[in-house]
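Presented as structure tokens, the chain that follows is alone, the form predicted alone.
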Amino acid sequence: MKEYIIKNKRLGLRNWNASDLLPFTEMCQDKEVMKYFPNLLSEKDVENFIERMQIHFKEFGFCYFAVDILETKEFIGFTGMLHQTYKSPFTPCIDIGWRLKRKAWNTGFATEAANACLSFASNHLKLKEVYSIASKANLNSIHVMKKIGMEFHSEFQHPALLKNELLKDCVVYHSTL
């Protein structure tokens, strides 16, 4: 039975586990849901996320969680938050991200599970604020964020995407918990 730490209606949120390695690498491996990244990942790249993933949980009590719906079991993606430590103006600071596999957009599961997220943040991390990053072009996570009731904070050059002209330009929002 797979322990859950945060739940919803329709959704689990959990730490990740070696069954998860390759229905991510399947969904990593998919154009489509790595538009708006710089490549897609490895299965070596997928269990070094992964195992990222645990030892941020271990150390904070959260991550980027894997996602389940809750009715099939059914592995979806991630959402989360994560330190984020790279240069900007707004660093150091915590994320919240969300990365799902095709099947599950369009099901308002990105909004709830980010909700939740939310909600934990602020009830059981006790979190003043957390930050949300994408590529401008990245439109459906930017209206996720406006959706979750985040402002638009800033626009910035992310220095890891700086040689990719798609995705160099970010924009920033933000939430006070």
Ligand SMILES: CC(C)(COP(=O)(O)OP(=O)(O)OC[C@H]1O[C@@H](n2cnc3c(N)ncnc32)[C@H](O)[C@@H]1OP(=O)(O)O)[C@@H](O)C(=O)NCCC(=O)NCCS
The other form holds:
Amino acid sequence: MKEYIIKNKRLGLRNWNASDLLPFTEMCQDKEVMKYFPNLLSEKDVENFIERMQIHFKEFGFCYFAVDILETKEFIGFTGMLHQTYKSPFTPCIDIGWRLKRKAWNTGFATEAANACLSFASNHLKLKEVYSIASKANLNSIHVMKKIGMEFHSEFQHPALLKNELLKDCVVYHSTL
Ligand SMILES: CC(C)(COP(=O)(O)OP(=O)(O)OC[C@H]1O[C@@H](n2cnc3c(N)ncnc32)[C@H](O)[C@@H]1OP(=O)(O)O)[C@@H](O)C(=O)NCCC(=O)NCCS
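Structure of the form predicted together with the ligand (previous: the form predicted alone):
Let us now look at the entire complex, which starts with that chain.
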């Protein structure tokens, strides 16, 4: 049985488990899903990612949560918060992020999950603020930031993406909780 940390009408958000490895690898090898990331992820990369999320969850009680559709129990990707420590004017910080499989786009799921995370961050985690970061070209992601009420904060060049002309210029959005 899956134990949900956050539930709303359509979605359940939870810690990761071994059964997420294959569907998440499939997602992270989809060129459309990974259009605004520097590379596709191998199964080993995904295994490492899942392990990082589990460790973060154990330590802080949150991570980029795995997201299921409650009605079908289908895993559709992640939405959640994570500590970020790369070098930038606004780090260290906690960011909110999302990545859903293509089948789950244009359903309102990303915005719904993100709103649920903001409430959880404020009411349960007692966070005071969160940031969200996307490459300037990633309009779908920036649209979600705006829909959940985040405000433009700044622009910066992501230190991990400096060699990537399409991705290096990023926007930062911010929300006071
Ligand atoms: C970023 C991402 C999560 C956004 O997903 P999305 O499906 O565009 O976002 P939403 O869940 O908010 O759904 C958007 C549309 O669903 C439609 N929709 C359908 N049913 C809906 C419902 N019941 N409620 C709300 N919207 C609904 C709306 O038209 C809405 O668009 P609008 O706000 O312009 O009207 C998705 O593009 C993605 O996973 N991309 C790849 C990974 C990625 O780039 N992550 C971000 C890295 S920074």
